[in-house]
Structure formats: C-alpha cells, structure tokens
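In the form predicted alone, a lone chain appears below as structure tokens.
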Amino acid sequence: MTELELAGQVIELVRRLGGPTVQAEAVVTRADLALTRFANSAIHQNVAESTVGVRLRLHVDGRTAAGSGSVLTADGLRALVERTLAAARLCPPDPGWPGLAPPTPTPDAPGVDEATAYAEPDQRADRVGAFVAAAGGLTTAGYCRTAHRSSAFANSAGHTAHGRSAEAAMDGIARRDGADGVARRYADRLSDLDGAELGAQAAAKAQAAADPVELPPGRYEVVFEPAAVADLLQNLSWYGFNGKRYAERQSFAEPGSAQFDSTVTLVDDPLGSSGLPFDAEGTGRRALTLVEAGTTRAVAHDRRTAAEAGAESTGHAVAGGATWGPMARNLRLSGAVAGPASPVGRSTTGTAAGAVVDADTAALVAGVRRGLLVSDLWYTRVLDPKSLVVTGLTRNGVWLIEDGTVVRAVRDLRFTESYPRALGPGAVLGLGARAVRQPDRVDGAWWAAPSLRLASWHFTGGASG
C-alpha cells in the first residue's frame, strides 16, 4: 500500500468512527535514514532505520487534537483514530481553528537523486575515509548521513498531496593539541559531498588554531564564515519571521520597514532543493521573500496564523505548529547562488596560515583593519525574543585580523548580541558571492549562508566567563 493510499484509509476510518462532521487530516511518511559516525579517525558506528509513521489531526465539535502512531495494521490504525477522537473531546475549545486546506494542485518539486535515496554504507564510508586521509594524521571525528522520505497528505475536505525528498550531509572536525577545525556541508546528492575537500579544510583550520591568545571583551568587526552565519539565519527564522510570534508581538519583524542593511535579502526557498512540495497542513510550499534589499516584506504563516492576520498560508506549517508556530526552514541569505565556495586564491594569512579556506572569506578578510574571523557559533540562547538578543559562544576557530591579514588564533569568546541590530542599516560591510548550504538537526532544514562581514559584534568575555 502506498503512503497516499494509507493516508486515505485513515481519513475513511475517521469518517466511520467519528462521523461525517469530523474534520481530519492525515500525513503518512516513510523515512529511510542512515548515519555513519567516526571518532578517533575511525568509523565506530553505522546505523540505519526505515520507518513508516502516521500523524493525525482532528477537529471535533470545536476542539482540536493530534495523535501519531507507527502500527499500520487495521487494529493499530483504529486505535490511533479512537484515541485521537477521545483526546479531542477532552481538549479545550479551539476558536482559532482555521479549517482544512481545500483541494488545490501541489507545486512541482525538484527530482530526487535515487543514488542518494538508496545510498549504501560503503559510499558514506568512502567519504569518511577521504576526510580522515586529507586531515594528514590529525585526529578527526564527525558523521556522514543520508536520508530519503516519501510523504503523503490527505484530509476530509478531499485534498491530497504526495512528494519525496532526499538529502546528504557531512560534518567533521580535525583536532590538533586541543584546537579544532570544522567543515560541514548539506547537499541534495551524496556525490556532491567531497570528503577530501572537507577534511583538508578542517585540518587547515585546526593547524591554524594552535596556540590561541586571549583578547579583552568589547565590540569587534567580524567576518563570519557560513557555519556561523547559519546560526543567525536559524534564529532570525524561528524567532523573528514566525507568524505566531509576530501575532503575539514577540517578534522584531515590522513588514514594510527597512530593518536590515540594504545588502540583505532573505528568501525561504523550500523548493530550491529536493524537498517536499507541501507543508504539514497540505498547503503547497513556495519561495517566500522575507527581506528584500533590507526591507522586511513578510513573515511565515500556517493556516492558523494566516487566518488571524487576515492573510493566506505561506506553506510553512509544521507538526506541533499550534505551539511552535510556522517556520521557514530553508533560508537563503542575499541573492547568492547556493553551492560550494571557491578555494582560496591568495594568501590573507600571516602566522595563522590555513585559517581562510575559500576566496569569498579571503576577500572579506582583506578589507578588515582590525577584527575577528569566526568559524562557528554554538550554544546560542535567546535572552529577549522581541529584540532577538542572543548569547552564545564561538567554537572551532577564532582568529585576529590586522590590516587585512589573519595574524593569530584567539581563544573562544562569549557574545551577547541583537541579531537584527548586527544586520541593521549600515552594519553589513560585505557578503560572500556564494552561499554554502549548512545542515540543521531538523529533518529537511538547511541554511544557505555566504561568508559575512559585520561592522560590530559584542563579545562579553572568555568562553568560561
């Protein structure tokens, strides 16, 4: 039985058990996930799982509930419907229920790379081996993963949709004397992941990160590499361009206002890769411009937030959206073409040779009189959602730049910064020409991020402070 047939069977079961007035939507997803992990420069784990899950949402007598299950027998599906119906009758009234998506055509999605969808363990292992070999004897760790999903949607209003997606990602570090260098990449095709290239980049950064010095806290000009920029995009998306937070006045977003530097354009582009062509409510997904040349244009909506705002869903519903709100999960910064950055063409490094690994970053570094080159941000936590003030740490390499040259490694630093302010009018001094897609922990999410030069970033002390 196909995913679409199974989804239709669940909807029919709801009609029989709950009656014709129950509004129902079902999503059936078949997922094939595989992960090859390595540590101490050797593969230590290869895992794979194939699952089929059913997610059901019902609106009964003005109340809404959701349930899920993975038992696909007749008894298992019946139990899922019965317990979801029972839960709905116990839930509080839901006056914001927006109704079901009507029957509409599903947008065409890019084709799936079959070699990635059904990749074998030795293909991932080959890339791990190339990463380790390119690290030149440094200790390495990380993973290479592939995923294939086939998903179908059906609701009691007669709307159906089906799609497939495939993805691959690699994330690894090389370590020298406690100093780490990182390289990571997301791709639609496993064949686009070059383990040797990533391993060489991670190793060069680890070598350049040795013997770091401490710097005093303060505001510094910064050049962020794509991995660091990805954190900016994720937080801007989840906390700023989220229609639920916007309706609750917990978002900085002010559509129609020039809130960002004129060089900043942000587009959520879910069909710019091998992604599903519909969201959790069955609404077709499409590109959505959130910021255009510095001016905020839109926020992401699902059916619930769109109804409240008097707008239409933008196709950004996620499971659990009543709690989390709609999310843009495929954000691209500026008009850069997503793809790997070019190798560095000229030296911008002094004693920290290897810190700069691509031409885009090199060009940005060359314009800095005194500042910091930052590889990655992590452990970021939001202090104030309204202004999106975030605190976090640098990791995997920070270097001091003087007169356009990377001169020495710096110890990791803690920062506290408003992300919108840091990207505000006049604050962006340069963007890389190409965006490099960075993987996210959320299924199907990626952030297409170029290197980025900012006028000011507030570092508040050392990483242990």
Second form
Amino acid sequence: MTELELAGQVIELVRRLGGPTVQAEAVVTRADLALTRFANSAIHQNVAESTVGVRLRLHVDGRTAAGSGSVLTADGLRALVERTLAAARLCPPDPGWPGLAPPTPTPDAPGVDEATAYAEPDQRADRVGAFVAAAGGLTTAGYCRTAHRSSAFANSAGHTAHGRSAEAAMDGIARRDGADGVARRYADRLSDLDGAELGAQAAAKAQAAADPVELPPGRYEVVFEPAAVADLLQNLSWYGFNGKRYAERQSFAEPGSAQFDSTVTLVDDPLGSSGLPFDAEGTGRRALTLVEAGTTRAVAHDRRTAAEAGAESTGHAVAGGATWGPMARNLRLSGAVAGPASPVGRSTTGTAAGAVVDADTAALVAGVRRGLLVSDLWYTRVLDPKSLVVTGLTRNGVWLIEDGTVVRAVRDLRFTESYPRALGPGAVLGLGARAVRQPDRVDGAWWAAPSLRLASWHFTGGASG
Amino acid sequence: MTEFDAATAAVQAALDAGARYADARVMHRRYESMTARNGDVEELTQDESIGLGVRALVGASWGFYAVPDLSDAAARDAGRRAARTAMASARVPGPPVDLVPVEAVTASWASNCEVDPLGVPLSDKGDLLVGATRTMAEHGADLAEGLYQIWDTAKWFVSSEGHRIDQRIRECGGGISATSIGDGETQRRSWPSYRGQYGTTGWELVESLDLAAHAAQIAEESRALLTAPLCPAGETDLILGGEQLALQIHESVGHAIELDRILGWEAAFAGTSWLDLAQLGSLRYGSELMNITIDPTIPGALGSFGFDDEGSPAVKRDAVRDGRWVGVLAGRDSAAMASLDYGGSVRADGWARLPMVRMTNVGLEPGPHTLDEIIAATDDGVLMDLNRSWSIDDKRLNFQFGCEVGWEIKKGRRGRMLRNPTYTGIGPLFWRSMDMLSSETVSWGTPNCGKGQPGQTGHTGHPAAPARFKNVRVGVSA
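Complement to the form predicted alone: the form predicted in complex with the partner chain:
Up next: the whole complex, starting with the chain shown before.
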C-alpha cells in the first residue's frame, strides 16, 4: 500500500468511526535513514533504520487532539483513530482551530536522487575512508549520512499531497594535539560529497589550529565561516521568525522595520533543494523572504498562527507546532554580489594558512585590521528570547587576524551576544559571494550561508579559565 | 510470534550472517503529552510505537538495523542487515572490540507505579493544567504554560550470550511556567523546575507537585522580575538551589565521566572530556564535600532501571568520592577498551536507536546543613535557582549558566530579588570551591538530555541539594 493510500485509509477510518463532521488530517511517512559514524579514524557506529509512521490530527465538536504511531496493521490504525477521537472529545474547546487546508495543487519539488535514497553502507564507508585517508594521519571523527523520506498527506476536506526527498551530509573533524579543524556539507546527492576534499580541508585547518594562545575577552571584529553563520540562522529562525513567538511578543521581529544591515537578505527556501513540497498541515511550501536588504518582511506561519495574525499560512507547520510554533528550517543568507576574484589567504607564520580554505573567506579576512576568524559555534543557548541574547562558545578553530592576515591560532572563547544586534544596521562589514549549505542535526533542515564579516562580537571569557 | 521470538530471530539471523555477537531489543512505547496555555489546552498528543533494533558485532566492527515490523521474516532480515552494515564498517576498521563479561540472565523488572498515568482521565489531567495556567494568567503572566509528559515503555532484550530480559518502565512528570514580557526582554518563573519534575513513577509524582498551589506566586514573581535590579557583575559567594545544582552536576560531571566521550567516540559532536583515564582514582575533581554516585537503583528517580540496554544489571557505583574521581559511566565495549571491569550505563531512547553510554542517576550525596544555615553563614553573596539557560564547552570545562531568579544575600539574610542572574566558571575549579552543602536532597529528573548521531533524547536523574561555592564570577551579560 502506498503512503497516499494509507493516509486516505486513515481519513476514511475517521469518517467511519467519528462521523462526517470530524475534521481530520493524516500524514504517513516512510523513512530510510542511515548514518555511518567514525571516531579515532575508524567507523565505530553504523546504523540504519527503515520505518513508517502515521500522524493524525483531528478536530471534533470544537476540540482538537493529535496522535501518532508505527503500528500500521488494521487493528493498529483503528486503535490510533479511536484513541485520538476519544482524546479530542475529552479536551476542552479549541477556539483557535484554523480549519483544514483546502484542496490545492502541491508545488513541484526538485527530483530525488535514487542512488542517495537507497545508498548502501559501503558507499558511506568509502567516503569516510576517503576523509580519514586525506587527513594525513591526523585523528579524525565525524559522520556520513543519507536520508530518504516518502510522505503523503490527506485531509477530510479532500486535500491530498505526496512528495519525496533525499539528502546526504558529511561532517568531520581532524585533530592535532587537541586542536580541531572542521569540514561540513549538505548535498542533494551523496555523489556530491567528496570525503577526500572534506578530509583535506579539516586537516589543513587542524594543522593551522595548533599551539593556540589565550586572548583577553572583549569586543572583537569577526569573520565567521559558514558553519558558524548557520548557528545564527537557526537561532534567528527558531526565536525570531517564528509566527507563534511573534504573536506572543517574544520575538524581536518587526515586519517593515530596517532591523538588519542593508546587506542582509534572508530567504527560507524549502524547495531550493530536495525537500518535501508540503508542510505538516498539507500547505504547499514555497520560498519566503524573511529579510530583504535589511528590512524584516515576514515571519513564518502555520494555519493557526496565520489565522491569529490575519495572514495566510506560509507552509511552515511542523508536528508539535501548536506548542513550538512554525519553523523555517531551510534558511539562506544571500551572498554578496559577485565581484573580482578574491586573493588567497596569507600567513605570516606559515602555519596558519590552512585556516582560510576558500577565496570568499580570504577576501573578508583581508579587510580586517584586528579581529578573529571563527570556524564554528557550539552549545549556543538563549539567555533572553526577545532580544535574542545568546551565549555559547567557539569550536573547531579560532584565529587572530592582524592587518588582513591570519597570524596565529587562538584558544576557544565564550561569547554573550544579541544576534539581531550583531547583524544590525551598519554591523555587517562584508559577505562572501557563495552560500555554502550546512546540515542540521536532523534531516530535512539545512542552513545556507556565505562567510560573514561583523563589526563586533562580544567575547565574555576564555574557555580555559 | 512473541516479542522475545522476534528478538531471538533477529539475533540468530545476525549470527548466521557472520556476527560473533548480537543483541536485539523490541520496544513498545506509549507516550502522551499535554500542553496548556493561558487557561486552555494547547496541544494533546498520544503516540504508540513498536519496533525492533538489532546490533551485530562482526570481527571488530558494529552494525545496527531497526524495523517496525515484528514478523519472523522482517526480524531475520533486520539481523542480516545489521551484520552486513557491520561488514561495511570494516572498510575503515578500528582496534579489536571486546565486551566486559556480564552474567546472562532471564529476568523481569518493572518500575514502581502507584497511579497509572495513562489511566488517569484526560479530563482530569486537562483540568489540572488549565486551572493552573488560568491562575497564572489572572496573576499577571503574559504567557502561562503548563505541561505533562508520560512514557510507558515495555522492552524485551535478547543476546547471543543468553540474555532474555523484559522490563516495564513508566515515567511521567510535568510543571508550569509563567512568562512576563517587558520592553525588550522577557522574564520567566517556573514550578517546580524548568520543564517540570520527572521520575520513573506514576501520576502520584505530578499530584505531589501541587501545581495549582504555586501558580499565583510564580506569576507574580515573573512580573516582579521585569523591574528587579540586574544581578551585579563580579566575583562573589554563590549559593545554588538544588534544581540548578542538578543541572550543574549533569553538565559538568555527568557528561564528563561518560567513557565514550573520554575515549573520543563523541569527539566530532557531543565532544570529549577533560578527564584523562590515567588519572582515574587520583584526580581531585572537587572539594572533599563532593561525593557523586552513579545509581540506577534509586526508586522513582528518572534514570532508574533494572537492566541497561546491554543486559547489565543496575548497580550503584561511586564516580567521585571525597572529591576524588573514581568512576565512569561505561558500556561493555568501552569498558573493555579502557581495561575497566564494569559497564551498566548503556541505553537507547527507542527501538530505532543504537544503545550508547548515557547517564543513569548521577547525583551528589547530601551534606550536613540546611539551605537556611548556608544563607545564614553567608556574609555577601547571591542565591540562584531554577535553570534558564545552559552552555558548556566540548570538554565539559567552561560553563555559563543562567537562572530564572537570584536573590541578594547580605549579612546572612536573603534580600532583593535579582534579574538575569548568570554565573560562569571552570568545572573542577568550581567544584573545588564548594564549601557548604545541604542535606535537602531531591532527585531531579532531566527528560531532555541530547546526545548521539542520529540524535537521542535521554532520561536522567540527578539527586542534588543546595550548596555554596566561593568566589564565583556572576552577572555576565551581552
């Protein structure tokens, strides 16, 4: 039975058991997920799962409940419908229920790479092997993963949708004397991931990260590489461009206001790569401009937050969204308009050249009189959601820049900074031309960003004391 | 076909395909959660999931495969796929894998549960949250939120060494929080803890929290925090409440003593540890007041079980004794690699996930004082409680934690409420500065411990009591 047939069967069951007035939506997702993990330069965890699950949400007599399960036998589906109906009838009234998505065509989504969807463990292992070999004897760790989802939606209003997605990601570090270098990529096709290229890049950065020095805390100009920028995008998305938090006045977002530097344009682009063409409520997904040339334009909505705001759903409903709110999970920070070829990064010591692995970053570094090059951010947590003040640490390499040159490695630092303020008007001193896609911790989400030069970042302490 | 039959078929298929060791878990979990906001139920979710995960060791390489189908054919296919995945692992091989011995047993175990949480009428549970959140809204909270969560898990474990263990573990908990929104910032107060209190127990735990009785007070405190003075910046004596100390233990001790991290297995993601195995038994981790145990046998604590997901029985061990580091959280393979003779701390968060080293109940043994005595003995300091944010580096050394609320301590008395309290430090230096410890221990439950790739959410317990730390840096801000 296909996912669409299964979803239709669940809706029919709801009609039979709950009557014609029940509003219901069902999502059935089949997932083939695999992840090959390596540490100490050997594969130590190698996992795969083939699962199928159904999620049901229904609204009956003004009350709403949701249920899900993996028991897809006739008895299992019946039990799911019965317990969700029973749950809804016991719930208090839900005056904010926005109704079901009406029948509408599902947008076209990019094609799925079948070789990625059904990749074998040997193919992931070979990429890991190439990463390890390219690191030239440095200790390595990381993962290579593939994911395939086939998902169908049906609701009792007659709307149906189906889509598939496949993706691959690789993330690894190389380590020398406790100093790490990182390389991380998201791709629509496993064949686009080059383990050797990533391993060599991580190793070069690890070599350049050796013998770090302590720097005093304070405000520094910074160049963030794409992995670090990805953290900014994720936190801006979850806490700022979230329609629920916006409605609750917990978000900094003020549509129509020039809240960011004029170089900042942020677009959520779920179909910019392999992705499911509809959200958890069946609404078609499409590109949504959140910030345009520094001016906040929109926040992400599901049907509930859209109804509250008098707007349309933007196709960002997620399971559990009534609690967490709608999420933009495919955010792209546009790069600078392409200019002349950038110079190659330089080093006065000869040991730090590998810190700069691409021409975009090199061009940004070249403009810095004194500042820091940051590869990655780690364990970032929000201290205040409204101002989006975040604390966290640098990871996987920090270097001091003087007079446009990376001069030496620096020990990790802790920061405490307001993300919108750091990206505010006049605060962005440069962007790389190319946005590089970074994987999220879960499949289906990615963050695309170029390297980014910011006027000031508040480092509040050294990580070692 | 029983769950044991499915697990046995998967293990046998893995052995037939070349594995020298295999184990399989069938897990059936029912989950229910409800959230309420401002006097209305916001979301009710129920989930039921059953499936099988099989782990195969071929030579020196592991493979794992999971399916939701318990038929004989599906179970055998999963076993074969696990072995095949292990063979692929051998393309990038590591050192030989051994497993520390553990007695193969046939056993059953169940957690204590007085009131079946899934048996409590939904309307009663809804009324509890709706009532408490309505009270908070009436007392000034802009966002009044309540939550409960219930997990009812049955597990059947079989290994090629002869294990045959079934367990039923019921866990639940909940809490409330009040958020007040001012110009440019928000303030929150929670009861009894950020995200609530959880245990391996029945609904009696949630009833004991008496959410309704605390609703008005936390709402008023969240509003009062908007105009409270900021926590001053500088070094001072810091008194931590038990809930925040539980988080401190979790982050700066529990994760640091995970053997897989110490061995580098989590280097690219969760991170490593500042601890060096060569110093096990000799390293001074903290002051002599610091006694940390690993104890999955504590009745009702969230990290309790009868057997871990490798079939090792629950055993209490020391992690830090009189301030000295003496033990780790280990699995059978990591322990063998480190030449230790015990595992017992391996769990998975579902049938589709690989068991890995996780905290059980990692807690601080009580001291001789009360919180009031600690305050009375403090001339100048800050008391902080209830976690608001947490961040620690990848070696588990440098941390910065924010709390919901602080209070000025002057001349042995609790004074003004303080806004946005934060503190920061380095794990072992911080623990060595602990000079007073209370006897008022609570086993706090943490249901949201993230680790592993693919990600897993662990349930851990942390017995903790209020304590005082000397000369801590507080008041870090943007």
